[in-house]
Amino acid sequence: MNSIMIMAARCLRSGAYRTAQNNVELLSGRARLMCSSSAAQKTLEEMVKKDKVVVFIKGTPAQPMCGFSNAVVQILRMHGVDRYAAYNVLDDQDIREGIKTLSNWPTIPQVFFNGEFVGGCDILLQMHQSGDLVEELQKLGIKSALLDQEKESK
């Protein structure tokens, strides 16, 4: 019931829900607000847009739940990227699921620039290793830290 519960103040706040049966639909002798599933996917088309880098990981950046996920907050601090946006999808089922099915990726973390998805950890990773990730911030307007690292080795 809780789930329901807190489905129900999620579609309320956002404004995306709907009543059924000429605003009465009983379940169980309660009330059951149905949120849709376009408006889920918005939100979500809306977070993803909503900073230049944003990850979906499990956990924080202070404190990453999973390996995978710490190795792309690691990556992205190697590269300087310090301010992005990061959603916990633990905290939250409907964006570990929804995210999953907005970009067609299985796993978490996900990454996302400019509100394009770029992949996970293994994507990062690879573009990291070879060189891809700094042209790629560059392009976002951030300048990789490890640039400045290879001038002064020079």
Given for the second form:
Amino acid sequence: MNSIMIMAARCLRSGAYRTAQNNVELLSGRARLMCSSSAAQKTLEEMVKKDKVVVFIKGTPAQPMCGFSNAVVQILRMHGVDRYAAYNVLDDQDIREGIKTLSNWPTIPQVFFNGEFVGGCDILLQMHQSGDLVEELQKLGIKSALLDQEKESK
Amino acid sequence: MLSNALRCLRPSTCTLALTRQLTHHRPHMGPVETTIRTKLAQALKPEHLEVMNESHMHAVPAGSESHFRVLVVSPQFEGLSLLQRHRLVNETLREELSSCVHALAIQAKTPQQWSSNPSLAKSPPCMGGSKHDNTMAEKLKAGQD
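Mind sharing the form predicted together with the partner chain? What's above is the form predicted alone.
Below, the chain from earlier opens the complete complex, with every other chain and molecule after it.
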């Protein structure tokens, strides 16, 4: 089991590269997880826990390739969340299928807070509209930019 | 009296009138949309249900049944979080979502929520994702079979 983990880590490190763009860390998803599916799941589990806010989208935050994925990016931008991990599922079928299995959720985009699956675009939008998103971000230790805007308008 | 009976036995006229009425009321509903409606109605016993095929708004061929938006108003959602409600809908449509349905936008409301805010959300404009998606061909084919 340990050797598989080491192999998985090696696959990920050698295949992937990080580019920082607009303070958002991206993993290009070129990592070909040629290891067993349980190892792939373990790697995905680590990926969703590694950052406070993790999203799986089509395209990148700078260039979303899907209206629903773009909505997620725009909502996070509105709240001033600029440090989050974004994985482009169009780059990697293994990540795309693996994350659907991990979260037991059939579609992309997918949003994770503190390693916990939050929902897709509809849920994030409703949380934003109801004010719940500000609260949830606060729990993560992230202060929503909308709070500052509120203060300014008062 | 005989002439009345004969008038009733003009089936073609009756059928024509009925068909005209039906097509005016509901534009062509594909098999996937029909299945989605049936399954949601059976599983969630909604007070209000809207199923919209939004495939024409996306980068897929005309006549596709790949992108849908559903609005379900059901008392079964009482006490359930947004995530739990959406999972219920996903479970109901598991088969469709694992084959030809590529995107499913969901609004899941309780009757009280619906009556206090009877509004339908709109899907964001397409950004052409399906064009760059090499799994779409398979999914679209699944919808045609």
